[in-house]
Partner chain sequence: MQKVKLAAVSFSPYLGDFEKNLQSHRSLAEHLAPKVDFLFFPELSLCGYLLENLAHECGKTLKELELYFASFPPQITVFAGFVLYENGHFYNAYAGFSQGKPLFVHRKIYLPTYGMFDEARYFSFGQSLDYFLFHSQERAGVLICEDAWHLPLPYAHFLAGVSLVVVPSASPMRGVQDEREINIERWKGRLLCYSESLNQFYLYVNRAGIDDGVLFPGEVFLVSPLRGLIPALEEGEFEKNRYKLFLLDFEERQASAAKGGPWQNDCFSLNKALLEKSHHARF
Amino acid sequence: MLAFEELFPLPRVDKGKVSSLLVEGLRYEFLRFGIKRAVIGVSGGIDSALALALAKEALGSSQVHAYLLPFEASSPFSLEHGKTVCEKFSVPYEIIDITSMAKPYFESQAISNQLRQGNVLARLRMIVLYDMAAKHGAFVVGTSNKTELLLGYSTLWGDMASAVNPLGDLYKSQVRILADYLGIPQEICQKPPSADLWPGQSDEAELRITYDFADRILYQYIDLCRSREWICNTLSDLKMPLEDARRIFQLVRQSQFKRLMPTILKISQRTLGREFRFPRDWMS
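Generate the single chain structure for that sequence, in the form predicted together with the partner chain.
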């Protein structure tokens, strides 16, 4: 019997090839619309660090505008790591504290629920990034990886919002490999992933699944089209519990709405997105 790691391998990534493809692709997507500048929200985590490194390679450091957007409850390490990564890649950055935007709203609406607060913070950051993009004539670069997008571990119209997302087809484990390859500082690569939406938050604790396990299951389920039944039977054969895999399937299904445009109730013969289908890069 093969071991779990052999039956469920992590998705592979050719570091040199993939990073140069993403850099080329990113440059092409910007220039085809005549956009030369990028805006990125830098959280101090590995995903935004990788997006920043790729954008810098694609457009040049002076064309990338990084924004560090702390809230009063954000970890001080997040800000420090954000600065570290910007300095490492010589990208100019600005710190805009969003406490003054968020707090009056939280107080006026008596919002103490952490999830609601976290979503509001993510959406306020989106407002700032899109406004800064308008100021600079820039595109917002996305920082959500494939694992997060599939598990729905991101805020709709918040950190999911971007013009182009170079990380959207990379699992978390692939992000780690590329980040290491592109020289993201080790303290950022090694720290536990956190959306930093409230003090002490950890992605894996909140999801109750490790990224390593999620990537192995998702790679079989999504990329190789293995059925849920096959995955569960194989885990059973390995005498492994099924709860985590089932939770992954449930999260993927429940978050599908986040990965699509809102539902349009069809009335006409040419409904947007149904019969009216044109590419995003229309005539560019």
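Residue numbers count along the first chain shown, from 1. Predicted model, so just to flag it, every value in this text is computed and none were measured. For clarity, a rigid core is taken as the largest C-alpha set superposing within 1.5 Å between two forms. What changes on going to the form predicted alone:
- When two forms of a protein are overlaid on their rigid core, residues whose CA moves 2 Å or more are considered shifted, and L260 is not one of them between the two forms.
- When the rigid core is held fixed, the Cα atom of S20 travels less than 2 angstroms between the two forms.
Having seen the form predicted together with the partner chain, the form predicted alone:
Just the single chain follows, nothing else.
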């Protein structure tokens, strides 16, 4: 019997080829709309660090504007790691503390639930980034990876919002490989993944699934189109519990609405999102 890692391998990535494709793709998306500058929120984590490195390669360090957006409960290490990666790639950055934006709302609505607070913080950060994009005549670069997007581990109109996302087709394991390849500092690459939405918050603890396991299952399920039955039967043959795989299937199904634009109910001949096509969909 083959081992779990052999039957459920991690998705591979050609580091040089994929890095070049992402850099060229970013440059193309910006320049075809006449946009020369990028705005990016840098959290101190590996995903935003990789997105920053790719944007710098695509546009040049002086054309990328990084923003570090701490809240009073944010880890001080997040801020320090954010500064480290900006300085590593010579990208100018600004620190904007969002505590004074968030606390009055939390207090006025008596919000103590951590999930609600985290979603508010994610959306407030995106308000700042889009305002800075308007200030600089820039596009916002996204930082959500494929694993997060498929599991719904992201905030709609918060960290999911962007004009272009270079990481959205990279699983977390692939992000780690490319980050190491592009020279992201090891203290960022190796620290436990966290959205830093509240003290001690951990992605994997909140998801109740490791990224390693999620990537292996999602790669079979999404990319290789293996059926849920095949995945569960194979895990059963390996004497592995099925609860985590079933949770992944449930999360993918439940979060599909996050990956779609809002449905427009059709009453006319050409409806936006259905028959309508314009420059972002095709080139004149």
